[in-house]
Structures are given as structure tokens and as C-alpha cells.
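Quick heads-up: it's one chain on its own, the form predicted on its own, in C-alpha cells.
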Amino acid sequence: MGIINWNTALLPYEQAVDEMVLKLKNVQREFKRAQIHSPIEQVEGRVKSIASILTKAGSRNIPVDKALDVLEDIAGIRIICRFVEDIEKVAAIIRSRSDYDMKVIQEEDYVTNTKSSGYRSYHMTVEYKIMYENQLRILKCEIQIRTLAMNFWATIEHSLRYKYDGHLPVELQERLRNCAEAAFRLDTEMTTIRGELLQAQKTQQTQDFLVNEIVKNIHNLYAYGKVEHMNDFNKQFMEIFQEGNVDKLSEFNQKLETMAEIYNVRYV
């Protein structure tokens, strides 16, 4: 068995995780820029610790020097969704990338086919290409897709399983299963009010967009010295903003844009 320089061996996996997190966050931003509900709420990434790799390899009787070749979850991405319905949407997004950067090689649906422990999540194993030290590398990465409630439960269960070295007391296992069902009922209930939640989210996104546009327009008008009494515009803006009326914000922004057109102000 050869000696592995773990710090060096794991660097490509760190690069892959960093790249994938960045790309998935860009997908999230694209939805938000279009003012469309993003099925991606949060994206996290990690590379398994050396201790975790050795432990898993030992439990599966994998020689240590073969662990990097055999284990498929050394690089891991976790995508958190707001609604259960978003999980399939995220999975579809990842499948759509198979031809150019995230080739799906395996899927495991633990949302529909819940584990006996109560664990729910959707797992996808992908092959991801990176250029590392001027060489093409293809690394396997596990992507977990779950809701906020599922993630909360899984985090607690993982901590307890670690505490008891994987051998949870029967009574605690039952309590965790009950908690898992409660978490799923919460997800189900959230689905019933999805429309109202999305409408509230869209209103907030619209307000954020208008605030950014208003600030930009005031800045540009001031920068070109085309308008006097800029303090009056700032005062009007703050009054409307504090009122929280999106329609009035839109009207005020239209007024600023009209002035910018009259004065032929270029945007900076």
C-alpha cells in the first residue's frame, strides 16, 4: 500500500467543490435576476475529512490506497430547497447539465422511498470535470437535495449517530422517526400555502429591485449635475420606502427615469 499525501490528494476535490458551489449559486442568482422563484434556497459544499474517509473505507473493507477511487462522496454538495416540489426542479437542472459539466451517473430518491430511520433526501452522484495542474480530471461528487426541514432533521440525526458511534438506542430511534414525520408534515403544510409565500417573496424581490434602480438613478442624476435639490429626492425616496408601498416606489422610479431621459444622462 502506497503512502498517500492526503493534503495534496484532496486538493482537486476542493477545487471541484468550489467550482460547483459557484456555478449553482449563479443558477440561483439567474432566477432571482429574472424575479422568478428559485428552487435553490442555499448551496453548501464540503470535502470529506481524512478521518471520515478512513472510517468509511474501513467499514466497507476498502483498502486505504483505493479509497479515492472507490468512494463517491469525498466531494459533496448540499442544495437546500424551500418546498418539496423544488427538489425535482433542482434535480432536473442538474440533469440538464449532464452534457457539459455535471454528468449524472446515479440517482437515489429517499424522499419518496424514505429510509427506515426517517431520513429523507434526494441523492445524485455526478462526474465533474476539472483542469488541475494542466491535466483533465474527472471526479465523482455526491449532491444531496433536501428541504430546510429535512436538512434540520438530518443534521440532528447525524450528530446523535456520531455521539452513539452509529448505534442509537431503540427509544431514541423511535423519537427520531417521529420527528422526521413531523418535519415532513411541516413540508406538506408549507406546500398548501406555497402560493401566498411566493407572492410575498415576489413582492420583496420587486421592492429590492426598485430600491436598487432608484438609488442608481439618483446617483446618476447627481453625478452628471443635471438636477438640483438632490436632497429633496433622497427625502422623497426615504418617505416612500418607509411607507412600504411598492406601487409608489415604481411611480417614483419612473419619474427619475423620465428625468434621466430628458437630461440625456448616461448610466454609470
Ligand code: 0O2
Second form
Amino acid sequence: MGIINWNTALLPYEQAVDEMVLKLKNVQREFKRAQIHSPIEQVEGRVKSIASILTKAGSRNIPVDKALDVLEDIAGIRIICRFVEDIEKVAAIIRSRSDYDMKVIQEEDYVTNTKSSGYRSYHMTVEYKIMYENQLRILKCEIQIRTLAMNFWATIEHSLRYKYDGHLPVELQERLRNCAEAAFRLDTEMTTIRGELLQAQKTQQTQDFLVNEIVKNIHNLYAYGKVEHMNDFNKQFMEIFQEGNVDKLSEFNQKLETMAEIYNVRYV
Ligand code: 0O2
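Show the form predicted in complex with the ligand, please, because up to now only the form predicted on its own has appeared in this conversation.
Expanding to the full complex; the earlier chain stays at the top.
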């Protein structure tokens, strides 16, 4: 029987998790930059603890030296979405990378097929390639995709499950199932007001974008010697900003850009 060197065995998994989290956060940034609602709200990653690996291997009669080969969730990524509709969008993004860097080998839909515990989440198992110590390694990784409400429920339930060593009292199980139903209703209700929420999000993103552009434009005009306008620009900007009117911010930004063109200001 081989012996696992636990000092180094999990390092490739850590690398895989770090890389995948970075890539998925970049996907989120791309949506934000394009000012489109990002189906990815948060990305988290973790490598399963040694204790958790040993417990899972033990409960499934997997020899410890085979655990790393057999268990598919040593590397785990969790993607949190705002809306149930976002889950399928995230799954599609991951599927679209199958030929590139995250090869989907299995999918489990616990969103439609809720587990008896009340657990809901969309699971994808992918194969992910890394270069580790100059060698190609292909590691399996479990990606869990769920809404904020699903995540809230699963986090609390997971802690309680741990506390009771997997054997939750029946009454507590029942209460947790009620909570799962409440989380389901919350998701359903959020879907009905999704349009309103997306609109609010879009306004916020547009405002952030315009403020960035305006302060950059003011700085550029200043850097190119248009010092005499500075106080005036800053004063006008603060007045419009405090009014919170996105259309006026846009008009003001347009004015600054026209001025930059007239004075032939190059961007720094
Ligand atoms: P941890 O501590 O989160 O890593 P299977 O062989 O498919 O029957 P497997 O491989 O465990 O079983 O897959 P499954 O059932 O899809 O569960 C994988 C992970 O999903 C679990 O990992 C949990 O993270 C999560 N999960 C599944 N069911 C539940 C549930 O009822 N409640 C909560 N809170 N999470 C759940 P681990 O290793 O169990 O735990």
C-alpha cells in the first residue's frame, strides 16, 4: 500500500484551485467591464482538508492511498449567483471552455432534483490541466453553482451536519427542510423582481463607469495644462454627482471629451 506524503500531495490541487478562481473572477470582471449583469456574483475555492478526505474515504471504504484518485472534490470551486436563471448561464460558460481548459465530465442538477435534505445546487465535475513541477497533471475539480439563498442554506446545514457528525436529529432535519423551502420561495420571488434589480444594477454600473471616465478626463485636461478650468470642472462634477442623475453625468462627461478633442489632449 502506497503512503501519501500529505506535506506535498495537496499542493497541485491548491494550484488548480488558485488558477480556476482567478480565471472565473476574470470572467466576472469581463461582464462588469462590458456593463452587463454578471451571472457570477462571487467565486470561492478550497482544497478539501486532510481530515475531510480521510472521513469521506473512510465512509466509502476507499483505501487512503486511493483517495486522491477516487474522490472528485479534493479541489472545489463554488460559484455564487444572484438569480436561479444565472446558474444555467454559468454552467454554459463552463461548458463552452470544455475544449480549452475545463473539460466537463459530469453534471448533477440538484436545483431541479432537490436532495431529500433540501439541498439545491448545480454540480459540474471538470478535468483541469496544470503544469506542476514541470509536468502536466490532469486533476478533477468539483464546481458547485448556486444562488445566494441556496448558499446560505447549505452553509448553515453543513455546519449543523458537522456538529451532529452527520446524524441530524429528525426535528432539526424537518426545520432545515422548512428553511430550504423558504430559500426556494425567496429565489422564486427574486426572479419575479429580477427586471427591477437588473435595472438598478445597470444604473449603478453606468454611474461607476461615468465617474471613472470623468475623473480621468479632468485629470488629463489638467495634465495637459488646462489648469484654469480645474476648479470649475471639479465644482460642476461634485454638484452633478451629488444630484445622482446619470444622464447629467453622461452629458458632463461628453462635454469633457469634446473639450479634450478640441485641445487635442492625449490620454495618459
Ligand atoms: P464538503 O465538506 O462540502 O466537501 P455521490 O457519490 O455523488 O453520491 P458526492 O461525490 O459526495 O456523492 O457528491 P454529492 O452528493 O454531489 O455531494 C458533493 C458535495 O455537495 C458535498 O461534499 C457537499 O459540499 C455538497 N452537498 C451535497 N449534499 C449536501 C447536503 O445535503 N447539504 C449540504 N450542505 N451540502 C451538500 P462533501 O464531501 O459531502 O462535503
